[in-house]
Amino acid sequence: MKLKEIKTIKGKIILRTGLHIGSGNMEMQIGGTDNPVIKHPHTQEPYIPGSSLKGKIRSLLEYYYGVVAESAKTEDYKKSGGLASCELYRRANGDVKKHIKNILKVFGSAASDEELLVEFGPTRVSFSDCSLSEDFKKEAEEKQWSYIEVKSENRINRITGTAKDPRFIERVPAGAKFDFEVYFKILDDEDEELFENYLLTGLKLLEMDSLGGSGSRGYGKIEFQFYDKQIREKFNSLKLWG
């Protein structure tokens, strides 16, 4: 196994709808919202953690390639939540076994199975945290746009027709633009296939799904824009079904 190349994908993530990636700060501040978005501690500007991109893309690929369905076949593996793992790889057969192996090669494994870790090698992909792009910040400053919006929501009592349980959720508004960078190690000839069939496919799935919380309520729709023409053409020509 030899490091032959590190492929780089650079571009922008454009929010088509408001994005909420929570900060995990459960402390309620006076005049604050119930659920703030994550912000850089020095600039207080929102950003997209690389871990959020990596986790969501891996999850979508596990559904797409049947790993979740394989995991749900037995009680022992239901506890893993459908996560591709070395244990599941040893038990699986056929195409899904190949997909589990490839997902572990691309996204890594926390398992201590040294034999398989040696076989799979190091994690191929790394996602950088995504900061607001400088051109968007300049435009927002000129037009006096805020980086944050507060969306109010509530629950409707179906019988009385009255609103209950009001809550206020921070979002990054639609139209915001973030710079993103992804790096992918090519360690052997098979990794070229992984780059397209797993990384680019995962990005495509994410664009069709949503990022962050409350995707079923319209949050987190994004669009990728790639600087590299070849990658952009490959991405646009990807067909996931049919």
Given for the second form:
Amino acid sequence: MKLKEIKTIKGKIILRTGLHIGSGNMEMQIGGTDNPVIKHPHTQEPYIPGSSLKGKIRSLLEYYYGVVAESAKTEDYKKSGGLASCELYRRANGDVKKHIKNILKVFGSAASDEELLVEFGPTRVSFSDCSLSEDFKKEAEEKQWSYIEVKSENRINRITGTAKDPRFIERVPAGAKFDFEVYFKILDDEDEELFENYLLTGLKLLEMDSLGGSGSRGYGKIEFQFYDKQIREKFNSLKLWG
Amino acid sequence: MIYEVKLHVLSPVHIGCDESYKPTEFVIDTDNSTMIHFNLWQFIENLTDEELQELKRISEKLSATALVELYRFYASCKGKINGRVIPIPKKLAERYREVKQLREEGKILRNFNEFDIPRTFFNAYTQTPLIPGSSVKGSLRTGYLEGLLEESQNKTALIENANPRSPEQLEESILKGKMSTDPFRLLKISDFEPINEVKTKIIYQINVNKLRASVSALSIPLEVIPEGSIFRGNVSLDSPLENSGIREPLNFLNLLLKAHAHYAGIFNGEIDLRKNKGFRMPNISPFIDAIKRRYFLIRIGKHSGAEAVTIKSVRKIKIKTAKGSRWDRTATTIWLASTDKGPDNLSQTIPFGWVMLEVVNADKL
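Based on the form predicted on its own presented above, generate the structure block for the form predicted in complex with its partner chain.
Below is the whole assembly, all chains and molecules, this chain first.
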């Protein structure tokens, strides 16, 4: 195993709908929202943590390649939440075993077993935190745009027709643009396939799903714009089903 | 499965966002009955030193007369104001002209409430209206719950046990799951963005008693998405995994049909009511050929009416009376959108919130 290349994907993430990646409420502020988004501690600008991208893409790939379904066949599902793991890898057979192995190679295995550590090698992918892009910040500054909107929601009592449980959720509004960078280590020839079938496929799945919280209520639709023409073409021509 | 969805707005829609047009950020063109919503900071950049000083003087005034002076100042600078043009009712433009002449503080405060105009949900950057996925999801859920309850073998027990103080219990019983096992967790509905330019407008919301002959005592301005607007978004529905605990998985067509049945019943009720009251109803004829196959009727947003947001068999609507309140099966009033503040008849008014949901790739249903 030898480091042959580090592939880089650079581009932008454009929000198509409001994004909420929660930060948790660290302190109580009078008049503050109940659900703030994560912000850089110095600049107070919202950002997309690399961990959010990595976690969501991994989860989508686990669903896509049947890892969660495999895990759900036994009690492991309840314990591991369908995560590709060394334990599941040892037990699985056939195609799904290959997918578990590849997911562990790309996203990391946390293997304590020396044999598996050698087999999988180091984690291939590395997602950077995504800050607001400079051109967007410039435009926002010129137009006095806020980086945050507050969406109020409530629940309807379907017996009496009255509203209840009002809540105020911070979002980064649709239209905001973030810089995006991912690095992918090529350690052997097979890793070329992992780059396309796992990383690019994962990004495509994410575009079709949602990032952050409340995706089932419309939040977190994103679009990737890649600077590299070859990657752009490859990404656009990816067919996930059929 | 991912479905491409369009929303055809059939009657004015207002989705609340807890924001109103601020008096410092709009001016009303009384000649053209339009409101111009502008960016205060861009406006300030175009002012001369004298104009800036005048604005500063007004802003430092501590009495409510500053509001009227601000309106007069904006009117005097109308040529320098660029912004989004929103049509408003003629009566509201006339009121603006009258309010600009007021001198007495008490009167000014009383009359200014009329210009506290709630905005419909919008994109903070582009200022264009949006329809949040949460509105559509909530609307579909209500219709589905009603349909499922009607078909349930435990219908009688479910109705008897429905507790208005704990509606979650009823929903959990109907859907046979809660939170992690609620089938709606697999349904993802995006926010909807407009196709082409959608220009919002300001109308009056008027409250009409369904039984009495009088037209209305209450009329308040409101920003709405006008009929004819089209929005697009998408819906994804995942299949539940083995052992997921979801006992009643959703089928999108079944969900849409149940929602359609719920709202069509209410729509037909309003058609009957129209015979007495004389208001307009949305035109659904362009969709009728593919209704329940490609097009499904739903209702969203403010003034959808208590019937639309409740389940028929368990509905208990609180009606305010002179002596307090009572519970009833139907609402006694209906809210209508009107361009006239106090219309003599209701021929130009229309109920709120009717939307035709189109599944563009209906072959996948």
